[in-house]
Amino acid sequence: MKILLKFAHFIFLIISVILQLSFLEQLKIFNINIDLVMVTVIGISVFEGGLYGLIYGFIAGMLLDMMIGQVVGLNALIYCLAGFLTGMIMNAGFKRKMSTYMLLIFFFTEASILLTGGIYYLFNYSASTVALGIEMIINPACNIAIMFVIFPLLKAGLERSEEIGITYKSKV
């Protein structure tokens, strides 16, 4: 059953990559930046562990880099680190609560924006401090909002019982 759940999470990650490429990239015109893949990788590493976050983050990041990335390997590095460090933070003893998830998404979104902006600046891509400031305000809010949709979908398979069918409890 656990292998089936891991496969379902992988399929969910591939669907989020497809949605990121087809739909959410078009919203960047309106300054709405949702990083669905990062939220999914963080969710997988919260529920599955840091190793799966590392592997799935690398796969999703390389897929995105091959499709739309300007610097190949940057998204893979960011998602890899986000998945692995999220797993390590959750193993360190943090409680599995929405406030913890919100802080993780906020932190890794801000780190991603700063790392991407720094790398683009080093490779002489166009960098604007005003656009960076707007991104640092809007992106975490959008990612936290989408977290309330993604995390319950990822958590749905974890709470299933082993029995199939209807259980009847008699009053004692």
The other form holds:
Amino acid sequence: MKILLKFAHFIFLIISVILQLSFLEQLKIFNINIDLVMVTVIGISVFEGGLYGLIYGFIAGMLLDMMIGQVVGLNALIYCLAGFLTGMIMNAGFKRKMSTYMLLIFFFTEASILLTGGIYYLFNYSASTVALGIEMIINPACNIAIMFVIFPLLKAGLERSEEIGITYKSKV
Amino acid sequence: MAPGRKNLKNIIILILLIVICITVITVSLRQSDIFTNFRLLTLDYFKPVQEKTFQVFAPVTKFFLSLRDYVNLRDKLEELELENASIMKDYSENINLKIENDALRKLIGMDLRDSYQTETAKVIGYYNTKWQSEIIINKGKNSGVVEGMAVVNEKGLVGIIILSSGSTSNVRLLTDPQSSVGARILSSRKLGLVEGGSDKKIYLNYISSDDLVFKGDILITSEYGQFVPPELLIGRIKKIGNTGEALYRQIEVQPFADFKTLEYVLVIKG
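I have the form predicted alone already, so could you send the form predicted together with its partner chain?
Below: every chain and molecule of the assembly, starting with the one above.
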């Protein structure tokens, strides 16, 4: 059952990548900057553990980079780091509640903006501090908002599998 | 497995993946062709799913766009009425000029202007970050679309094909910071480069500060592009910055094409 759930999470992640490219990127026109893949990777890491966050983050990032990335490997690096560090933080004993998840999303979104900006800046891309500032305000807010949709979806599968496990045991 | 050993395993995998990522980033930034085949395969593989997803969410995007349009409706109407009056005035004059131009071309033995061979394509994906502005279209090498070809819509130049797989292509939009297209000011015939900025605006660069440039001047593609045909409409000069003692003017361009509403585009094949 657990393997099935992990597979379902993987499919969920692939759908996130497709949705990101086909729909969410268009919403950026209205300054709605949602990084669905990042939120999903963090969610998987919270509910499945750091190892899955790390590996799934790498796969999703690489897929996104292969499809449209200017710098192949950059998203993979960011997402796998986000997945791994989320797992570490959760293992350190933080309470599993919405405020913790919100802080995680906020922290990793800001870190991802700064890391991406830094890497592009190193390779001679010009950077606008105003645009960066706006991005650092809008992006975490949007990601936190979408977290309230994604996290319950990921958690719902987990709770259901636990319920099934209990029923099975009691029958035995 | 003991927690300590589990952590060690995770850290080893993390280090391995970081090394892979850094290697891939380095190779990718050196413009190596190693990843091109992988990218083409990925694009082709996901095309059907992406196309369907794009279709499913198109009404939602249109709804958001119509909300924005509704707010600006009155201003837009006034602007269009003024533009319409101006176009009507120019229309008859242009017809006469075309007839005259064709007659003169025949007289001096020059070929008449041919229309371009084009391929209609549907937009199936967007990628719009501060560092990158690209779209994915549903036509590729199988339809004769290759890298370097210009992409236009009914209003003007949209971008250039930068990667073409069998059935899809990536188009770098004019607003992309790496975009650069040779341009000519229609009235003064001065040459410059239309380039994207990191602020999502488009600039006309390399116009000397001694040259006279006016707000509203129309920009077209220059005749020196390897693949981009000449005289495609690009946009209008929106703002001319104070140059001070700088060598070149800072000119902001308002593109004719609205990159936010791209649905169908034409690829100019030659």
